[in-house]
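Only one chain is given next, in structure tokens, and it is the form predicted alone.
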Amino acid sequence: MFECEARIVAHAHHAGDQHILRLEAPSIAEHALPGQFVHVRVSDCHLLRRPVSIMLADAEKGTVDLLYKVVGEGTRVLAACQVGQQLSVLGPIGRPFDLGDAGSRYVLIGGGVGIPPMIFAAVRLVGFADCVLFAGSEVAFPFALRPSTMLLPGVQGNAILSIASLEDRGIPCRLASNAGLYGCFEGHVPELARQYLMALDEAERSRCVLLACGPHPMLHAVARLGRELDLPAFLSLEEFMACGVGGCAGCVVKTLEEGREHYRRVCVDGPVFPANMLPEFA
């Protein structure tokens, strides 16, 4: 973990109070892994930092990209920050996703501001292991989109759009929404992933590993999907955090390990946990 004064090199603003922030933070960019986050001090007047998932890290350029949504005073202050300003940033923090099995097919499922870790994971998997990404949002996606040229089993109808930057890297992707967004599957993103998985033959489906980040109802649905199809599922949890480095124990969740209950800190023991370790998602 590093603490640095990170310079804002780009700050893009999108519909639905969504913002993409690019920070110059070489030490963090060099060590960041998918599923980890940074803890950002938005101003000297706001003592508590804000946790934000890492969407991309470019070690060569020394930059990290963050997608966040305005949900309160702190993120509203962050949204007003300008290119050239510096922010105090801690990171990378937390237990990342395990992407070490080249024989697996990783099915990445992200909802809302849970999409960034899935994008990071997909980019890291290019050239190493198969993956497919499904993203859901109830507001316009803050990315350039285009019709996909990659066919996916079980994906039919209006689900034609993909995130262009992923398509450029050869990463299959489809989108879901309940807001009637053009080119998206009409429904919840776990159901779109389920249609894909059910269309695979048994041998292909057995290779799949589910990785997910998003709101709790979505994570519950992914955990159920893993149980239904007997597939491993790993969930990245989003919790309110104070210190963000394990000292205050304000973000604990109950786990079940070898038949015994424990309380683990989301910030440093997570945020990624196996779904079968979390009684809330059993």
Given for the second form:
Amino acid sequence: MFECEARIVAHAHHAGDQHILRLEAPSIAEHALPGQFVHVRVSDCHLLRRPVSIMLADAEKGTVDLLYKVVGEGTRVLAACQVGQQLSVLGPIGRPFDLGDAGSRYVLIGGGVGIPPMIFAAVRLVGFADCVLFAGSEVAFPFALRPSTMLLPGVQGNAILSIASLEDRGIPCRLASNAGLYGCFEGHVPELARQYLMALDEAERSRCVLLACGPHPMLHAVARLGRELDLPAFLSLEEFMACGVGGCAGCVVKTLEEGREHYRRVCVDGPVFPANMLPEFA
Amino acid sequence: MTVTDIDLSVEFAGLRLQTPIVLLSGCVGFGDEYTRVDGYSHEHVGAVILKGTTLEPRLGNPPHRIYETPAGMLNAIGLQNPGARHVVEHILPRLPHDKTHFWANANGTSPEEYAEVARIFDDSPVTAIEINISCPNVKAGGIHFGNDPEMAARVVEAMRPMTSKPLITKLSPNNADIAETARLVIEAGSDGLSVINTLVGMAVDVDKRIPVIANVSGGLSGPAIKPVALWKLHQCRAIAARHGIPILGQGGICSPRDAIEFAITGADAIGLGTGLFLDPLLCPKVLDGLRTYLERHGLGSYAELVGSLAS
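Next up, can you give the form predicted together with its partner chain of this protein, since the form predicted alone came first?
Everything in the complex follows now, all chains and molecules, and the chain you saw is the first one.
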């Protein structure tokens, strides 16, 4: 991983205190993989860096895009940062999603600020393996949306909108919300994914792999979905974090491995874990 | 004299350290975690102290284990470690012992456990053993060894016959008389002191009305504790100097200036811990800052700066 002074080249502000930050960080952009994150120093007044997952990395332009929501003091300071300012950024960090099986169909499920790593995964899967992305939010999505021209089995009714940048790349995508957002499935995003999976024939469904990032209730629902349909599920987790390099063991999650409990570090042992390794999601 | 002529190597408890920087236990895993960071080099540090180790494996505390506080952070990791034998058999062999010193950090719930940990590390490539006396003494109702000077000394006494390696006792700021603890652990056979360990604190989640840290209390570290650390170092300096015992000064060092303050107050070596979380490449910056300062003040070595505080 690299520590660099990254210049802010764009900083877009969206509804619901969501923000998209584009940083010039060539070494990070070159090495970043979906599921990994960067550890951002938001100011000299805040001791700890803030982990933010990577939404896109453009190795040619040397930029990484981050989507974050203001949830506390650190992200509030980050939201006030201006284009042209520099931020100390450490990354890319963590074990990425395993996207290595061309024969799988990757079902990407993101909720809120858990959507970014799913977008990154989808973009990297283009031309390699099948994928479909389902995104859920209770506030307006911070992306350009448009009606999808790609049919998806099982998806009915109002769920017509897709993220335009994914549609452009030929990645099928649908949205879910409980907030009555136009063009979205009314309900939780794992339920939308479930309708899709149930509409697939047995052979097609059996090659699906569930990848998820989002709030804990959403991850619980995805883990349940994986168990119900006997599909592998991988969850990307968050925890309060200090060093981000595996030195302090502050950011742990309990795992069960060969019948024994361990605490694994979310920063370097994760953030992606198989759902069946996590007793919390059993 | 130019900055390149300045000698930053130090003598510490009979060991030659290539720089005065020591990476602190609990902040750098089992020694090689920071090698993940491009630009990090063990050659910038005099020693790396491994994560706190007990006789048997420990799972550690449930999350949340850490929390940011004003100018600091709380941690309650709970001594997660795979046990001393595992560290010696599986972790130490893969560390680059030719690049820097690696020191153990011994923990226990009884003097006997500390002694056994010392015995296990005695037959290993670590070149010194730091003693974390801020552990609860189970036979004394959970009082921390470090909070009672007599109990602290008993830990050192128990470990002393088990090893010929230097013993460095990490003193707690959470007791009434740190200088008295320093005196007793030196008399019990400690070859060096680490000053200070974290201060105990807590934080509250006002939405859930629960302690943020699952363990309720945690150790406060970072710039918030720097003035306390300097004062405790100052209090220990006289007794340590009288016995010719070096001190590893630590507590919130985040910049070259912080390191210089500790050196002037009497730190024979300077510990970096939480400061690495801000800046994983802090070590070369501190070394550059030290060289520049020493040159500006006409000093040829770090050692000349140590304890130069005017009374």
